[in-house]
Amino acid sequence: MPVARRRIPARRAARPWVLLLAGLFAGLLAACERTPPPPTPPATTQAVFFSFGTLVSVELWGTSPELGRQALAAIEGDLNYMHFAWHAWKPGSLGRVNQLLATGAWFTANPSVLPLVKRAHALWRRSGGLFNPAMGELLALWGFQSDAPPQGPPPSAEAIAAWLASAPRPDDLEMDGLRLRSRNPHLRLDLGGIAKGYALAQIADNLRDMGVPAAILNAGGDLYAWGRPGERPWRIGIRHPRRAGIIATLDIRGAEAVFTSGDYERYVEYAGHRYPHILDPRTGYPAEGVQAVTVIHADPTLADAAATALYVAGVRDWPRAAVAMGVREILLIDAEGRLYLTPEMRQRLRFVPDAPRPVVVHLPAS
């Protein structure tokens, strides 16, 4: 029985343009296999806010656009709240505390102020009184509790002597839970010596909880950073206290704070003399003999207070104060522009070519 055979149509020759497209497609596939696409670089989120009387710049690294937006909104809200709550002479939580301290009676304080007050008291003890958050009245006497720069002559010797006679100290403050009272009617709290450090620490904790892997927070030259922006560490500059530019650079290791107290930010000039806002609670006058002190420490609040305490201690006593405060990475620039630093800080800094040769000072045994 014959078998029916199915006719198979003749295969058409491929058109030239089809062959060309096929070749290009194959080439593209081969190229993709040979060279993978470059990875998308992590997003960087930046912003600048005005708070605590200075510009606060923020750079977040490795965040998605959505996380970056959420983080910036949280930072702005935190800064606004803390600036209002901790302001020493404007209406707010601390302003109300200062008004009621003058009465000598017990009162209930806003809980937002108490942790900062307790930390300030502990750092006052640790500094041996060089950092004194209870001298708000003295700062007002000098005109430094104002948004505008002080004008006119410094306070009279009699006015300063009267303040010294009252000698307000944090130990004059009694605390019982949420309640406070002062045994000294001249005690006024001014937490500006640690407010920026404490604020940066709180913001950093919040950002890390949100998942921000690396960031640098800079509040008027005082900063806190953690993580790494890619393969390199954060690199920062230390400002020259008398001219534009920097005197040295350093790389951040892990999570660190770098805080500076100097005579160039807030001061009053009268009759050819500069009176900086960093006051010595032992004399009632601005501390002398130092242009700037820079401290590196893992705790921003401690670094903030230590920079002030070492500035007040001066060229002769700053090593002893450093041991008491528990800091070891320090740079001090005296009134003549001479540089003093610890061996630990010498290893960290890269000085600019025209910087004076530093004197290395070994801290005494604790």
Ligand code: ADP
Given for the second form:
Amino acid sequence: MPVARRRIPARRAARPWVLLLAGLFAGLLAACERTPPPPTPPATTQAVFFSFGTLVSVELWGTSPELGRQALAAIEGDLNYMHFAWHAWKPGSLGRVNQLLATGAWFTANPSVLPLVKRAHALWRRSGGLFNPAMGELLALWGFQSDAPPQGPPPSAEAIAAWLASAPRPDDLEMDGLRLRSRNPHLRLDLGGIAKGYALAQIADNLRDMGVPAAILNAGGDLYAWGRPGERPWRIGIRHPRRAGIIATLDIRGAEAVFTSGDYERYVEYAGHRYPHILDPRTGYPAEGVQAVTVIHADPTLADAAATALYVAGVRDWPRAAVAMGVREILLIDAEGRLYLTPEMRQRLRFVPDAPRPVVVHLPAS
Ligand code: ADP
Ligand code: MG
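The structure above corresponds to the form predicted on its own; please provide the structure of the form predicted in complex with adenosine-5'-diphosphate.
Every component of the complex follows; first up is the chain already shown.
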């Protein structure tokens, strides 16, 4: 609606009180000029690294140029170290652990892997075995332990049956301080299902200790953010699993992780069938029926493991697995593109206009 304009009064001779006011105003102006200028808005520091097989982009808010530089150097150092330490099949701390686990003898592990192995063990138990960090041998059989995109036919049914019969699981590990051994010669650790979450948690702790008030860390679409970049919260998009673009947006509250396990990043395509890199430990084959699962949680390690476990649980069992894992904010997209979400997740998401109508699923009582 147009705003009515006030008529500008004709000029009149200035009265004494007008002069007084003008004097006061000039005095105020002079006082303002003497106060220091308002601080310039806090700077943003951005960078992209390549680590954990993906692009890791970081945006730090409210840091001085000096703190920004220090923080980026710390992130780079942490990423390099953790990638080296936790890689499942390259030479490094976990690579060596895997070689020695095959011998069945006791050995001293590099301490850099032990907290992650312990956490993975606990999450395996919580997931009822759906999240299994002891499946390195099976992942290698499928060609998922390689830098090159996996190719070729799936492993033979016999090879998969043999792995299933050996049934490696974290309970086959014995731990005594820094010493480890495996009672199962087929146990190889692959921490790919939680390493990114654990890494982002470590980096975030480090950055907060350094005084970074707000940041968003994005490792190939899995992210962790805290603080606020100014007045508004961090707003992020959830990627559409089949198209370019996003399916919904959400605002980060406080410090939160948003992790997705999907069938679209890494998979083998053979004879018209897609075999994604998330394997079902009960069958030895890739989990079926799901395009993507997104989990929001304050703890990035839990969000990462839960997204993997719920992906394996599938369309029927994910609510039960969610309760077992202790997560409540979940979106699952099934193989036909149907959306399922919890009431807690519905509150958080703003869907794009052409998104399918989601089915709201209440989690069972625990
Ligand atoms: P992404 O790494 O693509 O974000 P995930 O967090 O689900 O997705 O991790 C997938 C990785 O986890 C695989 O590449 C493999 O290393 C490992 N993995 C696959 N299936 C399982 C499983 N059932 N339990 C634990 N780890 C798994
Ligand atoms: Mg995961």
